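The chain that follows stands alone, in the form predicted on its own, written as structure tokens.
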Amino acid sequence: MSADRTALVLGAGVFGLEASLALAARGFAVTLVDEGPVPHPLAASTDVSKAVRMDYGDDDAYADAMLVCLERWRERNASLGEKLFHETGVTYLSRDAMTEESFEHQCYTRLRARNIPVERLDSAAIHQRFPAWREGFHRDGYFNPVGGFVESGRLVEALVAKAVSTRIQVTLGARVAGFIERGGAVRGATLADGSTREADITVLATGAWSSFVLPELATQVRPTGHPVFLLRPRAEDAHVFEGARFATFGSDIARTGWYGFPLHPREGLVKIAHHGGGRELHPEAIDRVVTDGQITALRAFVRDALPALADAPIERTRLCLYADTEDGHFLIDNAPSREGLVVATGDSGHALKFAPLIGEWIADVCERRAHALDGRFRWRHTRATRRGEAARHWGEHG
């Protein structure tokens, strides 16, 4: 490895700070730019907590990818010296019998080829293993044990500290102005204040902020919103959310949106949250804010499946926002048009359970490497045919 490789890497989320440890691992001279603060209140990595499961449906490359991953978050439970991945399983349960087409078949049939160990439920024994759910409120449905969430706040946090000890340089209070371009090739940014920037390789890394950073995104990438509550099951209920009892799930996900997670373990706080088409807006937009009508959905949800949340008080809203794109995966490539730009960004909202294996495709993309799912992650010339993965609801209501 050579020792005089610089990298630039804008935005602080995920993203940004898992290609600058990737960066720095393989030699480069890294410094990390960030309008801060880190966690950003505004950013989609800014939660309690993030789902990680390998449930993908017919998509056998996420699925494989996130073999992978499972075993890094167990290792970085170690690493990072603090639990912050939490092995709950996952559940993906129907209001209808499985059919073969059904994404929660299609996830139970892979994951058994795979020797996983899941276990299908009919409707008694999801309502004996999960007393949470309304009893007959679902049919069929099946417990994936490997799996869970991972408080995605907290890695932030942690991350942004190992970035430090790793000798990255992090400039945080500082907003991009625009980028440095010398000989057609992009050698750095300018910062709002006028300082300057200079690497070898920048790397954007600004999520839903992207397009608004480098204009020839909009046609790649665009911001949405997507309603999460945060409910406080009364104290005489809060055992039934527990772990042990009440796994992640997706509630008949691919026709409704709903999905959820266990009761916090620091928060005591039942997360639910809406995987669907959402609500195009600026990242900053004043209007950023769940509305009456997601309240409203959100309570006949609740009402209807988990009785025991019926009047429980919601303690925080917010609107997550994903950085979409059109068919639902990562963009990682290196700028079509400008030498020395690589971009990462394109959530779409199922980004966060790959953290541990981000930092690697970028890098790769900054060398010039391949990677198993590098041609699904490259600049799109043509308009996608397929929209979104496979666990998300594109239906109106939520």
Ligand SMILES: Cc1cc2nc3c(=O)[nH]c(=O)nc-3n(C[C@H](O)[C@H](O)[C@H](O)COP(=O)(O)OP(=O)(O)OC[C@H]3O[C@@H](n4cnc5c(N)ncnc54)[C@H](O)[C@@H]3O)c2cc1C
Given for the second form:
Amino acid sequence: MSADRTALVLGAGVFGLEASLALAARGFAVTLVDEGPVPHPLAASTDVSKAVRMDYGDDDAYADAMLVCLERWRERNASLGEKLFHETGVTYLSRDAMTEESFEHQCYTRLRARNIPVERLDSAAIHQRFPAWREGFHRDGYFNPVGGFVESGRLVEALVAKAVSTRIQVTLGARVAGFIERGGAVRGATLADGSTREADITVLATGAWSSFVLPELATQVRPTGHPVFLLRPRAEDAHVFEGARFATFGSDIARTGWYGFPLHPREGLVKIAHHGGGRELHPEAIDRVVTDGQITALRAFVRDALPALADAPIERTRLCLYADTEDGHFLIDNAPSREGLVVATGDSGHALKFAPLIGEWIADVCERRAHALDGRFRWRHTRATRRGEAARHWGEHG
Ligand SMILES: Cc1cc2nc3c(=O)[nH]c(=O)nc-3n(C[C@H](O)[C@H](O)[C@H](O)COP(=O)(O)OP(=O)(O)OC[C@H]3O[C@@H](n4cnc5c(N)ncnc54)[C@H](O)[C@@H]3O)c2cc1C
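Return the form predicted together with the ligand of this protein as a structure block, the form predicted on its own having already been given.
Time for the whole complex; same chain goes first.
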């Protein structure tokens, strides 16, 4: 099927790259276009690390999908020829005792139900196992040995190399300006330099830029900015942030938004970020910077929770953008009234960990096969009644 079919993929972040590789594997002749360079400095996929977790509160569909992805991340450490996925395990810690409805408790019970050797931790155990945390700061929580983080920027580099070696036509330095419409269908795209690229199926995977390339998407996704901080611990303290003693973490994440990572194996920095409501802005806005207020909030958190980082220099900050949907689920569907166009975006700050399945989810939609995960990624025609992504601190605009 489709040996003679052509696909044009717009955007070479993790959505576009995985879609391109999956479509090529199904016999499509694929052209991948990005404004570049790739990894693009403003792209969400470009970062030193992204969390890889199956801890999704009471959402079994995401947890089950992550069980598949985790296996594939481990395989990718071999197939991609370098270790990009670091399985440090994850800790989700709670300031108060975990309650039935708390994010941490819902994760804990579902992990146990899946026979994951999760360990519940009280305040003393947290301090004994993970000494970087201020004693008594968290009263409860758990350590899940499954999961950790992936070096996302390097993953993008590896996937581009794989795309080129798979004879995918990769065109960088090309900005998509619009679509070619013929006979009521989308038949490709026009580029800012006036040239065109034609294809039977076009996939729009331009992340937080997507609602600017396809304005009707503005009802579905909006670009929101979220702060990321990279701190350098003192040399004599660095050991307490190494993976075995400081796992990828959420610190009362659904109530505070704070999460972070162990000492980065290459950068020697500790990344801490905030998973909150975010601030709406254009991906190329000049005020796309972390504010003083956000730095003050970060300082207050580390002063209280991670004393060894209280005075650590912040080496880098970044305001990274989500393509945010109202319910926090991704958007992967045929564009209504635009035959030939598939939209693949809506990451809402948590999609990269699903990279090993995202390509198939998008290719299935291109081939009008099944919609993944009970159809939750379909185009929304009504307002959300329930928010997904239980780890997110929706309330606060970080
Ligand atoms: C602060 C932050 C923290 C995150 N943490 C995690 C995490 O811990 N775990 C996790 O699983 N996920 C996380 N995510 C989400 C993850 O980063 C995204 O889900 C994923 O990277 C989205 O990939 P994408 O391909 O949709 O977009 P992007 O990576 O942004 O790629 C879009 C591409 O489109 C190109 N493009 C845009 N417009 C045009 C145009 N007009 N013409 C040509 N090319 C164009 C850009 O150059 C870019 O390369 C986080 C995101 C942020 C912002």
